[in-house]
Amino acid sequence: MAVPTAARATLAQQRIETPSWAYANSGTRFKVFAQPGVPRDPWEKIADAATVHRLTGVAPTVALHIPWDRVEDYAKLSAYAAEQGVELGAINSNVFQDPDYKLGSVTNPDARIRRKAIDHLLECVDVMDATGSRDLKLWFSDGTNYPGQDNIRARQDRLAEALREVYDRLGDDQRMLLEYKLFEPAFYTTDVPDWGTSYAHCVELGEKATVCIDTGHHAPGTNIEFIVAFLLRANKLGAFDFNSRFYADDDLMVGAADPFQLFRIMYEIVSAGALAPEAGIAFMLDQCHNIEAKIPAIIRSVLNVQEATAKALLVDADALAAAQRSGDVLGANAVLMDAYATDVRPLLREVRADMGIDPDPIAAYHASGYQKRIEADRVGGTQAGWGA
């Protein structure tokens, strides 16, 4: 199949976000099996993130979790990550693991508990002034148990409240991202379960409030492709977390346990003129690598999503448009199919050797010699990671 030159490249400008916690450790609610090499400060995770950018030449930002990356001097950070060659990106905030959360944090019934998580929030919006960061994204445990458990319409006031006190604090220049998901920690109701409530609280806020799919946070067989057509359509859609999931919140590799749905997402990312960075989508990973070596984990998900959005950008749009128009089903099924089942890889393969690195990032990983060089290095000290 011919590639157009074009599609070469919008393939090579392509932007994919790395998290500092997927070079950490991680786990279950049982157990983290600790890796050698792993990064034990913000540091050395930028300086994981700038290998698999290296490598890669399309992951230029790397995000941070607050209080995992807090640091005294986000300035001086910021200045490694540019001398890396690469930048920090979305800020995250954490409001699920402080003793104080156990019913909530934004949403708890507790005014003090309500202010320290809010505190929190403004907090991260100062690191962001701090770092050049645009994107604060959102994630809330918040939630009961059990029916009568709390009122759940003051839930949502408190909510928008607490959404709207940080809202209102973010620079022209930055947005908030509002992840959701549908349970966990919280069984009986979730605040913020489901992409419909995030969408109506930033439709509530304005422009600079959009929401963030994580592809792990929905019902089994939820078509995530019509929420992304849909929020792209009302201009809602600030951001992914991609990852897979077979059961629920899995955080595996994106594209490990359908293929098909991660390219089925990014068409609808593709014919909607949304892939260009000025697009203001941020493609970022939220992944946890509990088994797996890290970063060779991270780099295979970039190529994933690198794939997928190949396959993508292969798609016939005048075949498929014609097909659609006269009733054509099969026809149009088999546009999409046709470029699905292309073997993307040589093409990538080329893309990477014109920007000037290896074809096979992977290989080169392995044959860099870096994994041997940070598990000799990084002895002593406390490993990076959220303990379990």
Contents of the next structure:
Protein chains: 4
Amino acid sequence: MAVPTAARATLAQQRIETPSWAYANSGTRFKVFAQPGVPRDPWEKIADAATVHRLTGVAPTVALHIPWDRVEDYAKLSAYAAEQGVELGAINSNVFQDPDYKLGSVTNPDARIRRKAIDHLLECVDVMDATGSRDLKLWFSDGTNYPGQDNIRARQDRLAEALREVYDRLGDDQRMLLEYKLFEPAFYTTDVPDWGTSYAHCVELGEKATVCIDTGHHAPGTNIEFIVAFLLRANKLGAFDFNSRFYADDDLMVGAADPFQLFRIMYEIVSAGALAPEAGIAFMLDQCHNIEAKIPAIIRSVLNVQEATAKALLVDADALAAAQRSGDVLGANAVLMDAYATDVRPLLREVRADMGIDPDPIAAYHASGYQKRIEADRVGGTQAGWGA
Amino acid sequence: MAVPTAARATLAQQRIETPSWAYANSGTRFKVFAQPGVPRDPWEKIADAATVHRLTGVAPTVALHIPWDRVEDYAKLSAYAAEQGVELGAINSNVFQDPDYKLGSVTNPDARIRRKAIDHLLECVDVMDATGSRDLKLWFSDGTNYPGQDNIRARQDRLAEALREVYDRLGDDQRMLLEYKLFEPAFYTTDVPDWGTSYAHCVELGEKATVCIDTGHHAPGTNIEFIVAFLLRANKLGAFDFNSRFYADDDLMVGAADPFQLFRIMYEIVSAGALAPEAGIAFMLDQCHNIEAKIPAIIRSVLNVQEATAKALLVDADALAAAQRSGDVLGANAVLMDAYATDVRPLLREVRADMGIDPDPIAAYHASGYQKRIEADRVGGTQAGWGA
Amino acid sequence: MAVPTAARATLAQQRIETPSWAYANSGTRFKVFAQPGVPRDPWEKIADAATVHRLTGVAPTVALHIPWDRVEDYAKLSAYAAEQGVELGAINSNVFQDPDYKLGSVTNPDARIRRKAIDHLLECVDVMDATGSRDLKLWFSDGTNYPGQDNIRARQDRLAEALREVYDRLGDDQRMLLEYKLFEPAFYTTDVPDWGTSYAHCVELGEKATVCIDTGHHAPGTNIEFIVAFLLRANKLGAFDFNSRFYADDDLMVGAADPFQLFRIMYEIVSAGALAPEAGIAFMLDQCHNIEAKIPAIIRSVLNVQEATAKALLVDADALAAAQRSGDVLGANAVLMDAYATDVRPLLREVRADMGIDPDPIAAYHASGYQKRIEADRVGGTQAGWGA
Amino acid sequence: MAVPTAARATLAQQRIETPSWAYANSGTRFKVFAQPGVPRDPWEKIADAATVHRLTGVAPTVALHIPWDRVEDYAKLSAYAAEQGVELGAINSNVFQDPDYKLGSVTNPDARIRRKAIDHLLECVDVMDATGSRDLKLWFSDGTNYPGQDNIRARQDRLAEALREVYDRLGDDQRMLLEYKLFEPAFYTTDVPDWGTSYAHCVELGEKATVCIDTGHHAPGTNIEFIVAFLLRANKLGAFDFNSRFYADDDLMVGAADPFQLFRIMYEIVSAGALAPEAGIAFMLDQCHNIEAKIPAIIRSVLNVQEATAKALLVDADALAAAQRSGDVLGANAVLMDAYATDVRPLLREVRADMGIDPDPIAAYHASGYQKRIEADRVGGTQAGWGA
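Having looked at the form predicted on its own, could you now put up the form predicted together with another copy of the chain?
Complete assembly follows, chain above in first position.
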């Protein structure tokens, strides 16, 4: 299959943001298995993210999570990142770990707690001002566990009110990304359970509010690429939180559970011309590497997104459109599958060589000695995790 | 538990629409099992619907399905219904059974077929003019079976265009109800797969367009009462197609699979003051009685909705709000469960006695001799089914 | 509905085991919200369990979890329980929290770790000898997160080998209960994912091995009462871990999410004559009270099981069998629903009064002052949770 | 990636059975869309199957469905098949389309109907004697739609009794394949809903009874390759009914919805040495080509199984085992993914060239003129479908 030169350039310019917390310890409610060499503070997380970028060439930003990545001086953190060769990316808020949020944050029946939660979100915008971040990512764990526990409509009113206040605080070049999730940690209702809810609030808020799709946050059977296509058409897709799942919000490496789905998602992106940074869609990882080595897992995830993108770029758009127009079901499917069946790893190795990096980032990581170094250096102190 | 007088009046005034096609034969792709006494034409369906209304007192309208219920003279059909004591209700379109619709109706890549489909929808509005029906119910089986088969975004464009044309044809007192469904008969994408898609189109169309919730059309785990609450708050809930399911779109009797869910749905309705006919929400059944006797199954379904409604009316709203405000999770849940645990059948028997009908509609049906009569009378001809 | 005297006696003799860990703190991977008054050691957990039994009359045993409930002297713990009015119940093993178990316990590729895990299971049998417990409950979190991570068949071999060694260690009056779970914490394969796997191993092991059904451990759409019925017929149902869920393994209060399902499960039990203690089926709770008050939640759960049981006992078995025999689908369903629709709370209040306890255990708990007392007394130390 | 010579030989000797009914019309409960050229009788179905075999070289047998493929003289049909270059394969029974089976066939409460159903199954064994078929495939649509409709345990007793009688009728070289399915057409209970049920009955019956896995018959989230591995280990896997699904039993082309899953399944087969015909596992397609051209869809499906098999054969078993042994999660996963990412189409083209057939069977079909011929020839008469 001939590879257009444009595709090579596109692949070299792709941007995938890695999340600071993926470098830290994570686990399930049953157990967090600590790993040697895990960062103890935001600086070390950034060093790891920079390593991933050096090796892959397409991960130039790192998302922060407040308060996990709270520092005294964000300018200094930003400068450190720059030194390391990366930039600070989206700011992720956290209104789910304070004891006050047991029954909700911005949708809590208690006005005092809502105020506290909104204040945290506003603080996150302050951080954005300091870091120069464009995106505020909002995920609310808010919801209820039992029928009757709270008033569903009232919670929507509270949610709308909070979102409005935060939205109004955004600067001209800042955006709000509203994530949705079917369940967990709430087990009966979740206040932003699906894309429809997020979309409706974003439409009401205005153009700076867009939907963030976490690929692991859907009900079984949900066709995610349909949502991607719909939101692209409505100009309301702002970001992805990539990961993969076999069951619930498993947070496995993106592309690990269903690489064909990832390809279909990327094909919607590519075919809508939404891959380029100017299109304004943030492609971020949001994963947990509970049992596998973290940095190689993140590199692997970046490669998986690249491979899916490369395959999407290989789809013969004209042939596809012709088959679709003529109602040739098998022909149209075959055009898509032809791209998917292609082994794009040689192409990506070439792209990397052209970028001046090692064609095999995983092998390069293992050869680099980085892992041994951090395991030796990062001794003492408290390893970062979801709690810190 | 004390029953407020208002609750009794509300129950007596409840309105549940039965669908003409539920009186006809139905089945699965594996087999349609015919039943004796099944109607052979719209007139006989209306006679059956009228029987259900006579016995329950709360099923005064019957939904039609075009072309299954196409007649020469709708005024005559309407007059016949009136004689029988019922009115004609929503008009349901059918753009899924003509061979032309194999790859879609209003979203078909072929403009000629789209035109044909839209013309059918416009014809349905003509029927509404003739029958005096308020509601046009639109369910599109449109979608694709294979990745790549068609362009997801282009299909949304076509959908929007078709909906617009039909919307603009609606009279001042007419409405469009846009149903959604996750899958079946399309097995990869469905063009209106979820409430978000329906909602977004309805918002774009205008206030005469509202969402229709079929309780069997969701992904596993979907919290339907959340959708009800959300749409009520957004003033975009137009109708229910009631039925129940354990797996997919099983179309079992409403309340048969998860009576607690039906109660929770009705509680959202009751608590939003949306039960009264003036609220403009159509409560309709849409079921298949594949193996059970049809008329008794429909009566049973009407009773199930009544029982869920009665329980919802018994919820102590003040106590619930107080518990919710104070964050008393168990207390709030207990208020709701207290109503659910109540046996409301004695209350409903009293309501029926006050309405002058038999307190036990199922027994009354069996005692009426109606079933024997139709089995004896409806011999010869072709029984109605989904194909006719 | 007339209530047979036998039903009253049966209800008074019902036995529901509560789990020591449900009195402790629990949560999700996102946050454990601590509650005041939570026990700090096994003794305090037993005191709470005894309180539940005093108030409900049907919770005479408490399950232990090793190592969370490890003590120096089990005889002393047993004697303390007896003083409090309860007995020690099933021993639950824990082979999921040691760092060594990151890639599995008894199915780990490393023989040293398998040995360690088996030794823990054998230690649990030692504890059973000391406590006089009949049942060893085995739940294995073992599995893999990524395709290829380990050899599925080899893991079954290792599992079989471990189970055999433990089985052979059981005393004459001891049993093994093998639990299954679809997923979590493993997100690709789980080594005992479904009842079929558990059943197959139990058949191979022998008659002292039986299946434990945790009601929250199934794939969406699974018909649990079918499994109950199947295992009862095969004489391989040993126990229930009761809880309820809307989504995954939510561990909500049993009966809170789908009370009709709980009723259907209990009907299978009742109709098979398997409710009586002599039938050898252990009815246990296994829940997490993350946001609601723990002791009242456990009382509520016990009452929910009682209510479902009472309804099951009210089913008119003769009428049901007659309707089933004659193929009367609606008639048979109506017999079952008639029992379900009955408000059994008055009956249960009478049963409690006959047992000499307060007819309203929840109110009695609130009136007892127990909660205030433990909140005042249990200050300092470390609250028990899943980690301790 | 170097391809072992053995792999080429294995691919050339692979055997995939196509089902006679997949060449006929099919659809959903909403509509069966007829296609031109569809066979009108078993002879024409066999001609189509032979065409698929001529083009692919790996589909040498065709499964029959009784009564859809009932003929006067099976010896003649067999001879006709041989002339065409194929053999008759598994005999599929049908106890779901007679009006008598509305409430079940072998599990029906009515003994007369059970007798009738068993007699049909015995007739199928007679057909096997005549055709020389080894396998009797049993799929029971039996189940219930409503709680209480029938006695779950009694239905198992009836099932066991029927299976025993049929099993005892099998000849020395004949086998019974017991298929399971979660739901549809039964919507509450299904009498053989999962692999556990099928397995348990097969174990009880004896070694001639084995489980048939239809890849579309599971609950969402079910790990099918686990079941494959488990049954292989237990020596109870007899056959596959291949197809694919996004939602329920969609019966799409195998490999179309989740090619990675198909690869994982085939890897379990390959790694257990169970691909060879001597291993006794029948690999069959069971699909519906509702909207796509049927013969090319079947060819595509055969190719999809071949491609998954080829990738499975490329897995570096030694490297995989080494990574697994050392607990290298990412390394083991990478070994598997390396094979999956390989484009095996060139290899398969070579294998086909070596077999003396066209390297591109789809193109060869289109070039053959077969489709035009059957469309011209098969005019008049009644097209075959599920009803005939």
